[in-house]
Amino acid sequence: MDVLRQPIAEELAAWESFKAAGLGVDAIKAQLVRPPKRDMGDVALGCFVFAKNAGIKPNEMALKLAAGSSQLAVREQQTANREPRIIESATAAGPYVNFKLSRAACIGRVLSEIERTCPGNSIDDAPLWSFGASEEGRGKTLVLDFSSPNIAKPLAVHHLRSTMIGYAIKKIRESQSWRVVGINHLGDWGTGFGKLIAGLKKYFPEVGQRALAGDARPLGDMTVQVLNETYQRFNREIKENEELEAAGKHEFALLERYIEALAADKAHEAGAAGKANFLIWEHARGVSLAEFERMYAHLGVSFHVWPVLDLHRKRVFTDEPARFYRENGLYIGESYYVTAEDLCRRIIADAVDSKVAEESEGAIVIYTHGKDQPPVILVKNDGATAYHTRDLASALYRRRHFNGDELAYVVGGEQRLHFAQMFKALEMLGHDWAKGCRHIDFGLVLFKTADGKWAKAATRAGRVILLEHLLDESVDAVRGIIKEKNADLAQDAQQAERVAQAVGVGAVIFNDLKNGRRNDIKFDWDEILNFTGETGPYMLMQFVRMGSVTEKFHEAAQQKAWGAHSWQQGDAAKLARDDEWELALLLANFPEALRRASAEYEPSLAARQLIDIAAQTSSWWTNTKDTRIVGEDAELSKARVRLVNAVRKVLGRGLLLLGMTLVERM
């Protein structure tokens, strides 16, 4: 109804009972309510907040506007040559005015709007399509935390949430005109680093050593995985070796205060061990950055280094900043709040001196919920920051330098301690935006164990389950199934890979997204890859199917003489059925749907709208078999077709919206 909501409200300003009662267009959108029941009314508008300032009963208010409705036929004359009236009879019941709507009159708004902010009809047209757009967050700042892995370790399958909720909450956000900074923050800093140098100098001599000749290479060709099961048997051996503890927190120690030698411009002054170990840091990070950017590839997601350095980007940060933060989202690993920014010691010394933080046992904290829940750590005992320091750091380089009106983490739920710690420590240091700090939280990921059990998922065959094995096997899946159910398309190689690649990524992501955030989802491959149900691949078919439904229309035109784009001409009159009026009120719905889901950070609201748009259109396609779709009846085909065109525009928009990759063949 949302797209209706505007006509209908300002029908209703102009009439006089509402113009007596001093009911703007505004006041009324606000109250506009579907009744419980179809037979009811189209459409209901409550009683209840005008009666209360007139000092009347709501049944009484409701009675008095409801008169209004004895004009319709003067209005109608009066306004011949403008668009049709919504309204066609209104009704008090109770403390509501029930208004039935002209069908003809509200499907053509529908589709009229869908065509209007959807030009074009290809694929290639698609992200150009708005339709739900609006300017509610014109003016204002999102910086949205999302994916934000630890170099050294490759992506896991649980980073898709992070990954693919995120990004889905900047489109729709964006969608919304907000101006979204989208900031990967990178775990690469802390006491884990020096344990991986440490792990790495024992088991490979030869990185130690080509970092300590200046080798700006010093890992070779390795690998992250090589990285992430060097840390990882480190790790197991200091369980058994505690003097490797000390061995750990000794080269970060040294790689620290090299990093601070640097950024004071002492770098000769910080000894060739710590510039060894910078090297080796360094190398680490640009392995695991390039192997990042592999897997956001598959995602259709897209990170750039902070600060721009790279000359085209720079040249478009420069010219067109809107664009280049609709295209980018940005890499800034922790160590820039120790190198480049100094925050944390700014953090820490306001701390100090405004007593919001104290001594404890060599450490300096701040008690953000009482001394009997552990505090969050600025400074170590061993004189290292902590990773709450940076996170403190980072909020206050976003509010500052992107002047953020919102800061959101996305961040799996166990996290809900940390941060309500974070934005608490945020306001005992005098920060009032933190109350604009939220954290966008979610479920697992579970898997079917052997036992037929639903279980984190943390192992298979003893590892972690990789995102790239995940995707392949998803892909490849999809590969088989175009060989066996699809010919023709399996004969085109390179058509048929990018249907894979879009069908099985999309399979995955919208089995996240269309489950509500909080939830933990269930990973089948039975249910992710079915092309029925509520799944990605039925979604995208869906859409597809559509398009061929264009097809099938002009071929028929063709040879009917009814004109091959007839279609776009097609009388909303002609849609009579109760179905097709079912549809039309999903597609109006959307735009509110996509509102929804940008203020509650949940793209589920906008998946499920989209499924039941989909499933109605669906029940439409079989109830209309005996007439068809396309039938003998030309101006009801060009009506139908017309429906069908705005269906799949608003499918493909929301699934652009979700991460996916529209297809025109499947």
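What does the same protein look like in the form predicted together with the RNA, given that the last one was the form predicted alone?
Keep in mind that what follows is only the chain, not its partners or any molecules around it.
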């Protein structure tokens, strides 16, 4: 209704009956809804609020307002040379006024708006389509933390959630003119890495030797998988041998001391052992990043290491920062904040000086939620910083370097307490911008346990599925379907593979984004590899169909000399069917769905609107089989293909915003 809501409200505001009631455009706009049944009308105006303010009953208000329709004939004359009038009639129905709209006028407006905002017809033009854009966030910056996996661990399905929810939010926000800085807050610091180093030295002595010798690749060809197994093996052994715990802490302390020395340009004083640990850590980080990169490439996501440096260690950020931030996020791992501008230390000093923090059990803590709730730990009893400290530092950094008006964190709901504490701590430290901090939480990925219940992923219990495995299975299933159903496409092996990737990965992405992000996801192979119904492949299917009808039109146009792109002159008045009207209304509503998706950090609101559009499209497609969309009647065919084009662009635009890849055939 969005493209239509404004003009409808403007028209109504000009009615004498609305003027008499003192109702302006905005007040009217807020009360416009769709009636529950088609035969009631096209839009309804709820009169509850107006009636309350006027001190009369809603039914009476509805009657009064509807009476204004008697002036429609007069209005007709006044608007004779302007845009065609939209409202055709008004009837009071209980507490509502139901309006019938001029279909031709409305569809004309919707199609024109989509055509105006979405130039070009190829999928290469699609990134420029902007239907539903707004200026809401112009001049404002959102710093968006998403994906943020831990290094030395493989990416599992639950990482997909943060990555794709975050990526979609980034694109959706950008559509509302926000500048969005995506940040991949790599989990690359903490005592865990001391344990990893200790484990590597214990089980693979050559790693320690190479590192001591200054080898920059002490891990050789080790994979992330091996690193992860080493870490787990070491952890298992800790349970039997408590001394290993201390060994891990020791290795981490060496590493932290070294990196601090490095930042202070005193690395030579830090000793060989620290440097060796640093080399191991740095290599492990590199191995992990290489693996992440492979996965991100599949998903179409890109991050750059921050600060972006050239060989001479000068910032060579980019000539086009706006574009850079649109196309890339930044890797700023936790480790960055250990040394960055001394932020951690300053936060600690600040908290202690202002008496916000206090000493407790050998640690320095902030009680954010009372003494009976766990505190934020700034300094652990072994003197090391905790992850809270680094998170606080990162918030300050983001605020300072990226001027974030909002700082948002796309992180699972298990960490609700953590973020509540962190935001509260910022507030207690006097940072009033903490009000602009948001935890964008999402549900867990659950797996079936041996006794048939659903439970959180657990590597040890074998309840974990690697992201790569999931994507492979999905793409593989799509390959099979292409072979089975589209022999033409299958013959072009290269093209078929591209399509299989786009559709297979798209299926996984759409499955993740179509429902509210806070729902837990029950991982079920049968469901995720079932491509019927409200799925990614279904969405792409409708997009592809709209493309092939357009091609069909061009063939027919050539044969019958209609003119190659003559559909662009299609007359909206020819679109008289109910399903065409319904479709136009759904298209008109897309901008509002986008706006809400942006405001609520909820991609599913956009995805749902797209599902409705796709379903209505598919129904229309089948129900026009008798006359065909491209049929004998030139004028009807032109008008319908004009609608086809609009649907194709809105679907294409929406799917791109969700992070999917478009295809021409499938």
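In this text the structure is predicted, and so the values were computed from the model without any measurement. Residue numbers count along the first chain shown, from 1. Whichever C-alpha set is largest while still superposing within 1.5 Å between the two forms counts as the rigid core.
After superposing the rigid core, the C-alpha of Val49 moves by 2 Å or more between these two forms. Put the two forms on the same core and the Cα of Glu414 is off by less than 2 Å between these two forms. Superposed on the core, the two forms differ at Ser17: its CA moves 2 Å or more between these two forms.
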